[in-house]
Structure formats: C-alpha cells, structure tokens
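Given as structure tokens, the chain that follows is alone and in the form predicted on its own.
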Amino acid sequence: MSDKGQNQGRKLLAVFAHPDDESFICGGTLAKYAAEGVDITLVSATRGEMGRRMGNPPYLNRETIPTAREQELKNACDCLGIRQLRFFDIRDKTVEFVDREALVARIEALIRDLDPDVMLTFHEKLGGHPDHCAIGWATTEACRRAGRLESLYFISFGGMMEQPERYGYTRRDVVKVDVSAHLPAKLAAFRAHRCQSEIDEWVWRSDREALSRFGSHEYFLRAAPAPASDAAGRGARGLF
C-alpha cells in the first residue's frame, strides 16, 4: 500500500544551524514524511557562509557564498518537499555568542505558530560543531518552555545510535527511520549542494554507486523519555 498521504496535514518542524544539515544528516527522513504528505518548514540559522569548502575546483569567495548557499539549500528543498524555508540570519560560527534569551523566544513563536506535530533539532552536546550544540540548546530550551518536549527529537549522525549506550541511553531513546524507498531524493539533495558535496567524488559518480554509499535508516533521540510500554525501542510507524 502506498504512503502516499498516510499523514496528510501533519506537520514537521526542523531547525537546524546550516545549509546541507538537513540533507547530509536525515535528508531521507524529510523525504519520506514530504511524500507521505506532511507539510515540513526548515529554519537554518545561518546561510553557511564560513563554511570552508568553495566548489571543486574553487569558484565561490567570501562574498559570493552566502547566496550560493541559500539557492542551493532552496534547490534541496524542492527535492526532499520541503515547503517552507525560513533563515534566523544569524552569521554563521556565531550561533553560541547570540542573545539566547532572544534565540529561544523567537524559536518558541514560531512553535506556537506553527503548532508541529514532530520537532528536529541537534542535541545540544552530540552535536558535533559549536552551532549545532547551540541551535539545538535553544531549540530544546524553546519546546521546554511551550511545553512540548515530547515531539522534539534529536538527529543523529550516520548509525551512532545503534549503540545508543556508548551516549548514556539506551534503545528506549532511540527512533529508527527506514529511508531505503527515499534515497534518489536525498541524493539529489546532496548533489544540490553542489559547492559542498564536489570534493566528495562519490557523491558524483552513477546513481548506481553512490546511492549505495547511504545507509537505509536514520536514527533520531527522543527529547523526552520513551513510553514505558516501548521497552526495546522501535522503528518509526507513522511520524515518530
């Protein structure tokens, strides 16, 4: 049977710090809720414009990356099905240094405006880069505070969840997405990102290959504690 409008008008808030956070880490996720009919928004923090990769070779400048990077982050919208994209215009390796009072009330706003079924951000110390930490602080500190921890889940990197212990959780904590049907569409958004994905050859070579390059699920940590009744943790049916 098809997904097609399993969750029609559900909808998927996802801040995150950066362009390509959003395809490079749980691009087939996005993926797969867009085709099931669930109305995603994006917020990215910055546009990138620090970012240290220019093309390959080099074609971009301190000056010119910034509106690079928000065009290629529109083209990647356009092929995971994200529908709304908003930028905080924060400068990019600055999110930490922000007023995080102001940081937390304008993510919280747009909570209450939106009213989202499910939440992604980065996990405030798993993060892995001083703006990921940050965005997901503020993120986490936000839905806390409109009361809705228990739609926020955390993005993981690659399969470092199926050892959730090694992190202090355990698989409780953990939400497993089968993406293997939505790989095209994070593939094309990965090569929609051209200025950052050209070093990485692969990315460009047949389909064949590099699609066999993704894993077929993605990990997500749950926020809030799991369910007493999940006691070995589980695949996500549904949205989350």
The other form holds:
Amino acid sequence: MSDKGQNQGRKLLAVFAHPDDESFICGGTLAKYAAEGVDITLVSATRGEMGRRMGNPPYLNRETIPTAREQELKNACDCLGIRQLRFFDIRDKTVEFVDREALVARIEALIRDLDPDVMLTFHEKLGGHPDHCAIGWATTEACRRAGRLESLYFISFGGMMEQPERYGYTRRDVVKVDVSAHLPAKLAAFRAHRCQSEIDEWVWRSDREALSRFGSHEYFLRAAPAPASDAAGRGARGLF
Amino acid sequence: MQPIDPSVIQNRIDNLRDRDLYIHLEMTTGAYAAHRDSSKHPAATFISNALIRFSHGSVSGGGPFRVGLKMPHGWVYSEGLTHYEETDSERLIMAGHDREGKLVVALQLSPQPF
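Go ahead and give the structure of the form predicted together with its partner chain, now that the form predicted on its own is out.
The complete assembly is shown below, putting the previous chain first.
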C-alpha cells in the first residue's frame, strides 16, 4: 500500500467526537491514505470545548477553548493531509443527549452525498468516552440505513486489538494498517493539538525520541463480517 | 488567565449584584479518569446559561478560593478557584486548575448568555 497515487480518487469519511481523536487514535492511517491520494473528509461532532487541558499555567478558558481547538484541528488536518473538515456544532459532552434520529439522518445524508469508499468511527461500546460511543452508534446506524455497513471500520486505541479475543472479536474482524512511514505526520498532528498534548512531555522531546513512542501499526475493527476472500485468517492489511 | 487576586474578584462580584446574570457552573474529574484507571470514579456536572440574580456575594480563602453568592431562594457555592480571565471586563470568568493545569471547577457570570 505504499505506492503513491494508488488510492487516487478514493474517498474516506471519518466521523469522530472531538478535535484530536483523528490524530491521537488513527493519525498514522489518515496520513498514509492522504499521502496515497485518498480524499478524506473529517467530521468532528464537537469542538472539545469541555476538555480539561487549558494549558499550564492556563491560557485558555471555557469561552476561548472552542476557537483554539478548532484552529488546532485545522492545523492537524494540514499535518495529516485531510482536506475537508466539518463540525456538527454539538456541545462537547452532550452527543449522547441530542436528538438521535436527527443525528443519524445528518450522517446518513453525508454518506449519501459523499459516497465514501471507507468510513471510520468509534465502536459504540468500546469508545471509551460517552461522546465517542454516541457518535459511533449514530454513524453505525447511518451506515446501516445507507446499506454501507461493509465499508465501515471502528477505530481502536493503541494495541488493544492485538488481542481481539479479549473483546469478543477474532483476528478476522481486525484490520491492521502499517503506519510506520507516516509517524512523522502523526507526531506533527499531535503537536498541532498543542493545548491537549503539551501536558505529555514525551511529545515535545526530540523527534526521534517522540516517534519511538508510537506503534508501527494502527488497528481497526470491521463493522461487518470479513468477506470470504479474506478468509483463512490471513488478516487484511488495509481498509480499501 | 491570571491567578486570582481576591480584591479584584470581590470588586467584580460587587459590580454584578442585583442583576440578571447567566451562569456557567461546572465541576469535573475528567471523562477519561475511569478509562485510564478503573478505580477512579469519574464525575462531572455543569449548568450552562441558567439565569440567576444575587443580592450579595464574596470571595473567601487564601487560595484556592471559594465564592458564595446569595440568591433570593438559595446559594451558588464554588470551591477550588485559582484563576480568572483578566481581559474580560463584562463577564467574570473564573476557573480552578489542578497542578497539571487541568480544569477542575469553573464559575462564570455574564449579563449576556455564554
């Protein structure tokens, strides 16, 4: 999957909850596909305005943080090669409380409009944060209604899907993406989310030291069972 | 944000007395607390843009600070405040941050909705 332009003309839609989800969780994969020519649209449901990291000493407050995080996300998108960015303007922490039908309909309309080849979102139970689970549920439901579940993958944290059995999945449900060539872009995106990442000292050490903290692969769970062609446990190595 | 100077805060509280004000009041231990450590009990609560009015209010303590505002039928109380936004003259924006700079508590008052 390293040939430049191999995925030219393909489209990826990622629907996440907060600025930084795209970089901290699957920044390597997004950078990789962007570099291969994939047109990526990122939706951030909120602006992460209820985050607790305000700088130390604090230079942000509840009223200035939405704009700051929006700008940081724009910068991170530049680092990763994401060209389309949309906000749903939902208040941080309230994704699970908004009108579910309206949210699903909004995502379904986006799917039908963009017609992406691949979609990414959070797993509705393994999301780790109520906003993640809520946007994951809504996106999954929207994919189901659009008849596109086979194009949907759930992002996962770090190496948790190296042992999918612990979560009730098998190796066949997992897609492993080699991001080793795109870790510098991922690191740049981490640093673009400055107010969130500056508390993590390792991010700001030398490039070499910081890059050594990243895994060489990112893992995704299939929303639909693997097609028969991927059988025999070979394990798919890409999302497209 | 600047570290709270109680005399400045007292002055600003006094200027907001007996007026309809929008309040943002929040306390949080962090949504990821339990994700990282299952022994943690994550708690967060906020109320945003509720309308209040207080007849008197004061700031207290030696830092972190406490603020109490007497309303016609009750109180607004907040403990753990460390910083305020010095560039905002219309609104009183205060927050309490832990040693890492993470927000723990916020108390904000404004004549206009936030």
